[in-house]
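Next up: a single chain in structure tokens, the form predicted on its own.
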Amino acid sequence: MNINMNEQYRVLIQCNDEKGLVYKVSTVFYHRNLNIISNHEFVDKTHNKFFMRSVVAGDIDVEDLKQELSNVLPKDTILEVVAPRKKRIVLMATKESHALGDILIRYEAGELDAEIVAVVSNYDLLEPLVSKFGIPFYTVSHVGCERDEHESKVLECLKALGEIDYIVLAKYMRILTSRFVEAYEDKIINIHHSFLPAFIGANPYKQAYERGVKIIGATAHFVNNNLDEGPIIAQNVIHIDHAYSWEDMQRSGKDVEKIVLSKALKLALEDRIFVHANKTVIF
């Protein structure tokens, strides 16, 4: 029987650990004549949690495969079988262009397996940039609005865009309320201009300068209800010295920010991230 290698599905499993899980899952794949393209697994011994990401190819009925896997896996297993499709993402920004522009360029170059549905901002300053890429731009101004009122308008805008797999905060400088976060739980990716957990909040470069740090970095993380404390996806640093002013640090930091954010987005688009206990397992 010929196997269609172009139809590759991602099987994502998160459950309590027990003996024989890899064998049981592989046996299901074998009996369904599926070819395993790649397979990764990890056991968090502290929480007795098993994580597995498999890429398989073949003639797949998603619901039948999920049912058969569920029959051999522990109760309360979190199981996904992801069919091949481009994920729909929305970018949100305020005034700064470096993170947004980097994603748009990578998208234009075909580096992101996604569809950018729109860019949403509370200012219209970045619309000329976005228009160059033929992507819809929506301005939802916060001027003259209470926070809840403005957020309601943003949520209405996002709802009108249809299904959204991920929201990327490309330097969107508005604090999101719990209502917003819960509406898109584990779907909001933020870039923080600091090597978390150090220097959270506003102007971390000035904080870092005042502490005389020798490295600066950036952190991409999922957003939760605790400011800058969501599960970390990706981080990176660069070395600096005493000659850097905080403005110099900020300029250098922007290069790290855009690289880290793009890396985190790519991991999410490829379904490589598992979230558990406010941490991530990444394959």
Contents of the next structure:
There are 4 protein chains.
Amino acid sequence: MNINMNEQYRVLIQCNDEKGLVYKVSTVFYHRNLNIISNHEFVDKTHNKFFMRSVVAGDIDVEDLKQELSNVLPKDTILEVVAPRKKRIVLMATKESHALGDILIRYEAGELDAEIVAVVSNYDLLEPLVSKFGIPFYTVSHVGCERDEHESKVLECLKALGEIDYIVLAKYMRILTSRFVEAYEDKIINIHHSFLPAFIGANPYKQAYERGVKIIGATAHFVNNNLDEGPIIAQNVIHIDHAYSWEDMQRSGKDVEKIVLSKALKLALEDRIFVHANKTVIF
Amino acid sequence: MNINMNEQYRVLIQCNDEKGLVYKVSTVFYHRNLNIISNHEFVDKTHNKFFMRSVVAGDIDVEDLKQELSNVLPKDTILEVVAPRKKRIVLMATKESHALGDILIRYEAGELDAEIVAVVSNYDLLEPLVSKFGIPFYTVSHVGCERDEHESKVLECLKALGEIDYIVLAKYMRILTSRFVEAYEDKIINIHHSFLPAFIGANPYKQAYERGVKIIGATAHFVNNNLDEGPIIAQNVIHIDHAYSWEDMQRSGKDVEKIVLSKALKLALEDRIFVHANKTVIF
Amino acid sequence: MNINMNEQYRVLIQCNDEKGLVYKVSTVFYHRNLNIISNHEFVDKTHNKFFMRSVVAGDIDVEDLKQELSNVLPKDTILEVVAPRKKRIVLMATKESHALGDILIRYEAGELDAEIVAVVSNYDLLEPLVSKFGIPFYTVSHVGCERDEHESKVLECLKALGEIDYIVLAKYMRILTSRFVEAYEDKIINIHHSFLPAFIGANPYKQAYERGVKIIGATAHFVNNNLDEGPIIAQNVIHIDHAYSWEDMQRSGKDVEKIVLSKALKLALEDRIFVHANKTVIF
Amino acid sequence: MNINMNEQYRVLIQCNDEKGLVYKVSTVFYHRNLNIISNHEFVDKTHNKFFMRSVVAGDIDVEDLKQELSNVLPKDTILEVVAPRKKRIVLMATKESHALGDILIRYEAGELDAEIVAVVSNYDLLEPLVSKFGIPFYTVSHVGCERDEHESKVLECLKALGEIDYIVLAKYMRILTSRFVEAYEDKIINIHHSFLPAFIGANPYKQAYERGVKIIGATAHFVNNNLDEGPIIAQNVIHIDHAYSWEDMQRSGKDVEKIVLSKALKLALEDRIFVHANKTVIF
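Show the other one: the form predicted in complex with another copy of the chain, since we just had the form predicted on its own.
Starting with the chain above, the whole complex follows.
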């Protein structure tokens, strides 16, 4: 049985908007004598969608609470009641260490409410870094492989790691096919090194240099089938000037990339992100 | 009688936190068949205070709704139900026109949900600008006056203008005494030309220049008895470098000042600001 | 004759890079007994171009100084010696007043080292605002005109205004043809209401809303033949979240637009912008 | 002898301003057939000080070049000609790993043009992290010591490490006495976890929480005798709101702290920082 006293649970609701939703949900909480620790609601008027994230504490049986909430909410509701537990994540990287390293340092400091199950890479270059932290490192080389063949090997590798909550692409520089993306829908977080939708695709810093922009940025997003077009989670920018070569942009951009990716990961681990209509609602 | 159909009302609640507040309030809304347009809640755990701002639409009798909410809420509750109306504001200025001008341009464009009743200044320098916009301008000179005497004249001038929702100090460079502040508690919005609490007092840009800071800022806050120590509403900053003289800082700082002040004013006009323990909660 | 004592002149040099340029230029200044007030140099290594902006004071004959500098600089050099004078600018607008108003308030305060010769618009909507400031307003309606015909009328109107240093498109919502752009090459400053190159074209805020970005921005740029693809002068951004409708983005974006456009105008008036290879070098 | 071909040297000049300085310096470079890679000048008019940083390439004898420049520059000139070499730095920390870890990850990636000689701490808590990177870790406990006694031990430890270019206080939470500061004047870089001069001293995040600020920041500065009052090198901020507890501020603030400290360190390693009158000039 799944009963806990005085622990905090996250109730996540996404459904068509209608009158009385807050009333109905808060009535359930009230009659169960639950404490609302925090409460966020949002109505997307364009799509008539209601989003709610409540953190509640008290004597909770997850399945039972879910059932009762389901009874009062509309038919189509996406409902989750998340009990406290460390999420299992896998990091993927290629050659650059800044985004990966930023996560490792946070992990080591106990900042992440997660277990890093493994790091998977198409090179073995980052193995020495990852090994320092006692995390399993798997090299799945793409050399001499067709894209599909390589991806099959990666998928196998991932499958062997068991249940995964999030895959974090910490500068993993290979394009994923729809097969991969569909296997982990809304579970793959990528960092793109530009202020999307500017500079989609390869070498965004070179593109930015050519265009002569005065600001560069980074975008963390869920991965979907269209390259760099998934739901955006977080973005940030830094000011640059004419004196920046594209290599300077790349160097400076790394700081934005790693902070934005780590921020997106934190939001995901705290169940703060809702996805709808290729956009995110973030509480 | 005060009944309107389908208009939006703002319900503002501030009280000691206890279990069931959201349930109780949403129950009242539900049984009155009101639509919740938007809903924000926050619990200040340090002070055990609950804050809620709901925008509701439907058939509303303000006094009646207030009464019913009062019945279910704790004794100490500060409760307001705000019907849609233009707030009456007075601007005060001295010599600089940037913050004042920014508000005037917005006003002319119909951006502000307010009526600017008058501009009051201790100089007549800005009268030509204000007159362009057809707004009454009152010069209350401080020359040859004691501080108290001057302030009495200003207060008289304000009293003659009738009910005032907010007084906006758009770079009004005179210090207000407690008599003035108490007459308009939590109704006076000031823009201070520094990133408070850095550089309290006179000539913050000169202070910033002397200190060699790399960022300057501006702070909009409610005015209380202690100079520059009232509850902060909004702040912003810009990056500078060694090449800025203090006059350059002043010039560049104006852009931050005016945007921050106008933002704070907008928040106030939309009843988004709660004040408690010398801090603001902003929805 | 063009001799002034102790006034500040701006020397602007753009040429192919070669050894000894700083030496040669500073030797000319030294032997003429000129004081260097400030000095900025940059070498664009990609294009092997040297850029220099010196502010010098002393006894200067513009033509004579230009001649001597020409003698020591490479053949292809673009060289200007700018004596202090107010630049003549024309503002163009359509219906929105925020960017225009921001410039007018600065102008009234004496902040702009320029003379606003006129405001030209395809609507008469902003005439009341502009008239307050005593600036000639010309309505050149596009209604019932082909694009070319309308543009011819605008060009005539501009021609009649005499020499123009800069045309500032303060939210002028008509696309200019190459005929127009070529007539005022590198003299037309536009504000685009997005963070270029994201959201080129119409309704960038709607595009941004659809894409679900977490940051919006504005870009001031010189206008060239390709829509929204001219050299970028200045950019800035603000953070937004899922609760912003596209109308909210538009409203909030106005603050960025006006500040960025006014900043670009200031840079232009101070002769701080060099254009090369569709990019700007800004000192 | 100290002759190198085609390597880049940094020429750093700080002296009283007078006419002809650029001419004189560039004449020396020209006659020695040196290539100017980049050139920055600034005149602090308040203090009549001239600052110049030139990166030059060519056939350079450091002492000889220094001598010739000395001959043409004013008597009081502070002059350095820096040949390319890795600077030797020591990191100091206490318990928090974010700023230290950020530097270690950069170091491992070869991003820093420096050798980290050692990490010194008053706790052994970070030894496991530092050891992963093969860097010597020295614990100099303050437990049971007077401040002076503890500092003597730290100074001894540092002395044993040989010549040190910079000491980086990566959240070293002990106050240094003037004896320590004077031993390493303008060589100690600290990160203070507030936007100085706001919230000097202990627990700045608690202070910020109490004050109800809407922005928090971090400041990297050289350490001098007055706590948190040394020359500022770099600052940055993030926006927060009423929902942040001081612990949330602390958590979020770490990201700013580490990026700002690493940025300041990079500027120092590239010899881009001049110190004068308790302020920095940064090229």
